[in-house]
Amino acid sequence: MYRNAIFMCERLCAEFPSETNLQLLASCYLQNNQSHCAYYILKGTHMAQCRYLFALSCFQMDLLNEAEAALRPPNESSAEVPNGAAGHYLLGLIYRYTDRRQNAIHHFNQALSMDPLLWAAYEELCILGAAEEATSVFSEGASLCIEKQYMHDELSSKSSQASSDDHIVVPNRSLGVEDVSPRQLKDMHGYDVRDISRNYHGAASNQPLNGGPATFSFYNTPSPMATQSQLSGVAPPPICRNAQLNGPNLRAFGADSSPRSVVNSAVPGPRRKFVDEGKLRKVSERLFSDSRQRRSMRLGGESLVNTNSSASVASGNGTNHSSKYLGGPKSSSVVSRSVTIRKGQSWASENSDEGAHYDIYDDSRLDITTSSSSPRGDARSLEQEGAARPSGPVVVSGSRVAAGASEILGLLMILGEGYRLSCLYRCQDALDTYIKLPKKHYNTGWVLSQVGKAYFEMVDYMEADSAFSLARLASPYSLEGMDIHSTVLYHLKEDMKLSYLAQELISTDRLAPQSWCAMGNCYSLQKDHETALKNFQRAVQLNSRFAYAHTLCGHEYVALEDFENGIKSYRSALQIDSRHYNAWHGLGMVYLRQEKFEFSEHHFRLAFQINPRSSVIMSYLGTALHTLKKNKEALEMMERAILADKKNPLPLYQKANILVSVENFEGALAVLEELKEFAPRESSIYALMGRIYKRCNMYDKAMLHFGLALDLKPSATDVAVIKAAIEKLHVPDELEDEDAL
């Protein structure tokens, strides 16, 4: 349908060129993922909403400087950011991706203060590591802000309703496009196109109040430049939100030559005649060829609306089918007048036997338009309806808003705190927070994927796989966290499950970077690093701001020993997300392999500052410190790594190495004996024990452990080292060191 909308908007812009109509056309292009079209359409526009859409199109095209200039013109630094909270959020994203962290934090906070329900802004703050506790963000102040916004919207909508009532007239016959002269069509250039797009969410039947002929066409689009005085004699299109034909101020008149009803009795006045009847007839004949066909089409549309059992109140048999959505007095025999439902106002219905009854309309649960099957125009009953309309619904609606705001903020408080703790890598605390969620929310794809990520960071791959599998079952259409799930299966060496997951993701959405990350991990597990690299590069092409895809590219470059490109990939990931600790760790590993130990220590420290609970990062940081002869710091770091994850054998092995370097052989052997229980088939453990026994002149035990190491089929490089150690078993260490020099 976007193609159709684009086509019709182009016709509208050709007929009535204005920034407002260009904004509508650009919106259609953006919805159709054609941001380049919106970019060229909106370039040079000045309206606030146009500037926002232009900035959005620039952001999608990665033209961040132009996007920033549109939101914050250089010569107008104090100008208000267009589109309120959404504008501040977009500006925060621009600052984030241009490495201006403090500015990004400021605008994300500003967006949250303007709209506490803008969850995406809080997510970004969590990713930047600058989010406040969710209990303070989604607090009573946020609830009051939501209620205030609701009341403001109510007042704005009522004032706009009143202003529209000033010029909405329902005469003794419905007016269509044929009732307006070409000159007036030419003058109608100022009509707000946003009202048009907002109003066409539903349609009300337009049966005339006096039962006369109905000639109004549903597809009558108001012209975009009409003033209120120019529109005072033209009935609007049948809309759901901005027009109310039966309201408290609805007044009826008697003669055919005067208006039958005026929707604002405070501003009564005679019907304005635009042109004489002869001219109207000529215009009508020129625009439409068969008025009877128009009438039959309109009636057909009415019957379609009336037969919709899910959106209308049946009046023929006196049964109200929508009573479960309504409050107030209940009636078994209700005949609905021709009314249009509007947000915050009550549903007026008249009981043909007992008088007028008023039911409260809850627009949060139902958004429908009712139509009358009996188009009577009883002026007295209409006046009674207007006089008897209660003010209660506003109070009830306000209390419902308060209750709803409190409920949603309570839910966001748990979700937000869990997500914040997860981004701070306090994974166990995050899991304890998520478990407080109601079961129906916990068992959703997003929450389960966050649980899986938490277990992944805790290196509990079995639990992570279970959580991600449940997330996949709960939301098979969602790819949230599936890139991490593929990495979990990679570490578990579940090649069959990983292959199946990759194929499933590709079939679900082949244009998502997560799909190609899974495919790349599948090839990487098979040691096909070149093909894996191509798949990761494909993920980068699909979304250049997907930091994890850049990091995976770096891993594959390092596996291929292309360290230069590996460093470039890691740095690209850090430009997108400076807190992506995997990239800092990857850079540290590259420099460690290149024996640039100071650089290695620096990058491992940065990774450790971001994720101070990772046993793996602590282990490699201790290794870098050990290579720099900082053995005391290295041992302290290894102790912390062991405490962080007692199942991780790496820090134990590195601790033994450090103890050997300081000639604490007994301590090293004790650590290695403990390590054998965790990894009994690790050849490097037995090789290190053989070296220790050799240095202790215990050659028999040294030979035994060297033989055990060879029996466990180590890599070719390790085999060569072990055989060389066996050949020099009886050579003193001092002479061995001299030979090495």
Given for the second form:
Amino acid sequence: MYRNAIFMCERLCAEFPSETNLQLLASCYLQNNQSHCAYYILKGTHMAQCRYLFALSCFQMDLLNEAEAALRPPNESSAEVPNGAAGHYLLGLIYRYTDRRQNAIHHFNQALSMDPLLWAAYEELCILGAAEEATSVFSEGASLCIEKQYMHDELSSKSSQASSDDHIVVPNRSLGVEDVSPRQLKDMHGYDVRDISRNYHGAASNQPLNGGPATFSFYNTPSPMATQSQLSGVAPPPICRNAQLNGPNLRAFGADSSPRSVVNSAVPGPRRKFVDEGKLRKVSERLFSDSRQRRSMRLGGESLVNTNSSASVASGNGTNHSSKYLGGPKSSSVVSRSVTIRKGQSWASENSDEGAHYDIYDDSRLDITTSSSSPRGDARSLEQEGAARPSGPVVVSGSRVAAGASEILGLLMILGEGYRLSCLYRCQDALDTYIKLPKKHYNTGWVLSQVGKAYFEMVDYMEADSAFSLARLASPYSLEGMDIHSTVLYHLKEDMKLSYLAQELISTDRLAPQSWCAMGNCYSLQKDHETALKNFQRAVQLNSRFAYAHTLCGHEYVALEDFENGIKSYRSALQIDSRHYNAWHGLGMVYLRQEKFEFSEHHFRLAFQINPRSSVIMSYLGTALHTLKKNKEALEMMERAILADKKNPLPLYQKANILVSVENFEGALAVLEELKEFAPRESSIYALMGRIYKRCNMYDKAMLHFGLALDLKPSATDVAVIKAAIEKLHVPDELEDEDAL
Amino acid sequence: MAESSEGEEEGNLTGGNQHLVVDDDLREMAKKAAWSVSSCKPGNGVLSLRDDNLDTYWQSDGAQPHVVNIQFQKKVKLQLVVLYVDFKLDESYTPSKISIRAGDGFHNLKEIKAVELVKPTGWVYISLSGSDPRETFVNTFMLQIDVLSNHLNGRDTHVRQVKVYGLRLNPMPRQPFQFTSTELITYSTVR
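Form predicted on its own done; form predicted together with the partner chain now:
Okay, now the whole complex, with that chain kicking things off.
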């Protein structure tokens, strides 16, 4: 359908070149993933919405400087960021990717304050490590804010209705209002082609379309049914949205007065059509008596003839009702989207109600300021009391808004808190928070993969695996967090499961970086590092802002002993996300190998500061301290690691190593005996014990243990080392040259 | 894995050696090395030794011994050399006596291994470990494979592929022994 839309828009722009038309064309291109086209058209435009779209296309093309300049022109420091919350969100992303953390945080906070339901902004704040507690963000205050915005929309729509040409600049409302037409682009899928072309014809000949990018605007786009209601309730296809902030719009609007008559004739057509198709319309028809219905339509038609802009505004009303205050983030957020649609359905019926009511009031210049709370459902009384302002429905709906808003906010509060805690790596707290969710929300893909991630950070791979498997069952199409799942399987050395996962992911979505990460992990597990590297590089190509792919590339480079490129990859990962502790850890490992012990300790410490829960990081930090000869601290760190995770045998082994090097042989032996419980078939334990016995000159025991170690099939080098040790059993250690210890 | 050790040679080619099978803890080390040969016929140069294509071969074009030199950027621990040679296809071009030398450069190469092949048809594994069980690998800057004589006293030689294997990196640095059991390996790294 986008091809049709683009074609029509191009004709429109040729016919009536203006910024608003360009904006529509650009939004068509953006919907069709042709951001470079949008970029070229919108270069140099000044309207707020155009600048926003331009910034968006620059962002998608990775031209962050231009995007920033568009959103925040350098010479106008006090200019308002276009498109409200979404604009702030985009600006925040730009700052984040250009390393200006403070600015990014500021803008994300702004976005959240303007639209408390912008979950994506909260997510970004969590990733940056600067989010406030979810309870304060998604609080009562937020609920009131949403309610106020909703009410404001109502009021402003009334006022602009009353005053014909005088558009009241209302940012919120206009933003809400813009959704519709591009939304129609999207929602038209199910419609008749004729409808759309007629719709567009109406649009084309009508005033320029101001439909901003639906998905990018402040409020989430109204659900299809709601769109229906507006269309049906309103005279021209609600495309004549001119509630933009700028003057040029009005002028453009005025200039196009001639085609309007064409529109009028075109109007009944689409309206009728939509009346047929709108399921919601049928619902609303049931709610109203027929006479009322026809009357509202007739009135709508009349109002169209009489008042040019107010008619559009009337449609705006309808839009506003339907434009849910469930301002969601980009449509990628599953949770809010489902919530939106749910609310949309429950609200749609009321909206058509109100739409009809407002049509009635089109003619009568109503005084906006009344706030009488006349009861709602009584349409007849409203009709009679022409002067009574329909604040009744508003108020009633207002309280329902409040109820809905607070319900959503309650949910978001739990989710937000959980996410924030898991980004701070307070994994147990995060898990406790997620448990508080109602069952139906807990058992969704997103939440379960967050749970899996939390277990992963705590190095509890078994639990992580089960959580991720449940997530796969809940939403087999979702790739969120599956890269971590593949890493979990890698750690557990489950090559069957891992290759199965990788195959599934690739067949689900070949263009997602997570699938290639999983594939790469699969090859890496089989020690085929070159192929693994290729896969990870593919993942990087697909999405260069996916930090984990870079880290995995780094791991593979290191396995191939290419330390330079390894360091480069880790650094790129850190550039994208400086709290990515895996990359810090990777750098620490590289420096450990290169024997740059100070650097290595520094990096391990950074990783530890970010994720203080991982016992593996702790034990590596201990090892690094040991290499710096800070044995006391090293031992302390090992103790912490042992305490942190009872199931992890690594710190015990490292502790034994350290004890051997400080010549505390009894201690070391004790630890190794304990370790034998954990891993009875681990050859390195016996080898180390053998070595200790040799140092203690207990040759029989040493011989016994070396023999045991050999039986347990160590690696080839170790075989050599052990055999050599056996041969030289009676030679004092100083005469041997030991190479690795 | 076919052993070709000193003395009487059996380039011992059972069907299994049609496929290259190498231990997991070894990896091919010579991708970044500099390869050169003592002489070659145009079109059958050194690239054919490394192109993973068993149909292309290196053909020498000079006096014996024919030599393949492999120079690394840093000292590497090598354990295994694998050649693909085929008597059925190459007959008198098939190498028969091979000597492997190692050292820091051309000036101080020392022979570490000598083998004689008898009608080989496939991958021939030449282990570089010394007789001492401690020396499973040779730590060197340069490796040289000398073809001293061919089957049926042929003058020039054909070699189809050469691969050099060495130790993998220890996944855990600064460890005296590598881990073998899953319990420890699972927790041994942060990925």
